[in-house]
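Take a look at this single chain in structure tokens; it is the form predicted on its own.
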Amino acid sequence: MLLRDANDEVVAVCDASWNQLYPDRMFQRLTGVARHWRGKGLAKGVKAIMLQLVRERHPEVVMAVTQNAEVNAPMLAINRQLGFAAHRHDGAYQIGTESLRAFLSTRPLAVPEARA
């Protein structure tokens, strides 16, 4: 789903996919709104239209699967308003190279044993 303004600039986008291996579900990936268009309800609008289009084209779909960062409060609110509910909470962790280097500098270097 792609929404453009009168100048043909992208305003909002919503991406979803359907796979015949899982005919009862669709996977919604990206919902995005150009920065200067935010706060106008466009994300909720394009996502709702996308869900409606999926329903029309694939009536066998009974489940929509999406993922959302816990820190993305606006998208969490939209998903709740549209009826999405948390199914599972996953975590993604990262460490910067400087922090990793500092941690590793406190550990002895592991040397593999020689085999006879």
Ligand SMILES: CC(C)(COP(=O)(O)OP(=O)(O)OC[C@H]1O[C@@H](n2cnc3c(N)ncnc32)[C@H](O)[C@@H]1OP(=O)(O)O)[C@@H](O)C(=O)NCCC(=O)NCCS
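Whichever C-alpha set is largest while still superposing within 1.5 Å between the two forms counts as the rigid core. Numbering follows the first chain given and starts at 1. Since we're looking at a predicted model, the values are computed, not measured. Compared with the form predicted in complex with the ligand:
- Relative to the superposed core, residue 94 undergoes a C-alpha shift of no less than 2 Å between these two forms.
- Once both forms are overlaid on the rigid core, the distance between the two CA positions of residue 20 between these two forms is under 2 angstroms.
- After superposing the rigid core, the C-alpha of residue 10 moves by less than 2 Å between these two forms.
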Contents of the next structure:
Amino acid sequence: MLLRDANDEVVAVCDASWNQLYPDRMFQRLTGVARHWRGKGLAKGVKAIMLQLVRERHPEVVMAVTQNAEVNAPMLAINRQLGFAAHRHDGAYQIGTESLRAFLSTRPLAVPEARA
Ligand SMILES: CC(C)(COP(=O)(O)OP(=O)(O)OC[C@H]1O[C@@H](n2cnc3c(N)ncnc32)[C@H](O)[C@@H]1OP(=O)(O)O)[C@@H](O)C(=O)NCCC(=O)NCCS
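Given the form predicted on its own, corresponding form predicted in complex with the ligand:
Every component of the complex follows; first up is the chain already shown.
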């Protein structure tokens, strides 16, 4: 779904997919709103219209699956309002190069054995 203004500039996008392996579910993917259009309800609008279209075109779909970063407060707010509920929490972990260097400096360097 693509929403454009009177000058044909892209205002909002909403992407979803479906495949016949899982006919009962749709996968809600990227939703994005151009910066100066944010905070006006457009993301909620395009997501709601997308869900309506899926309902019309694929009445067999009974579940919508999406992923939401916990730090993305606007998208979390929208998804809660639409009725999404957390099913599983995945973690993404990072380590800085300084911490990694400090850790590696505490262990001997493994040198692969030479083969004859
Ligand atoms: C996420 C995004 C699509 C939201 O677009 P938007 O048009 O501004 O969203 P809406 O105006 O429809 O709704 C935003 C809601 O979030 C709420 N919100 C905004 N900031 C918030 C915060 N810090 N904490 C809690 N709620 C917040 C707003 O109050 C609003 O809810 P309300 O209408 O009930 O008040 C937009 O910020 C964006 O394009 N971000 C970059 C792309 C992205 O992260 N996409 C999501 C991953 S796919």
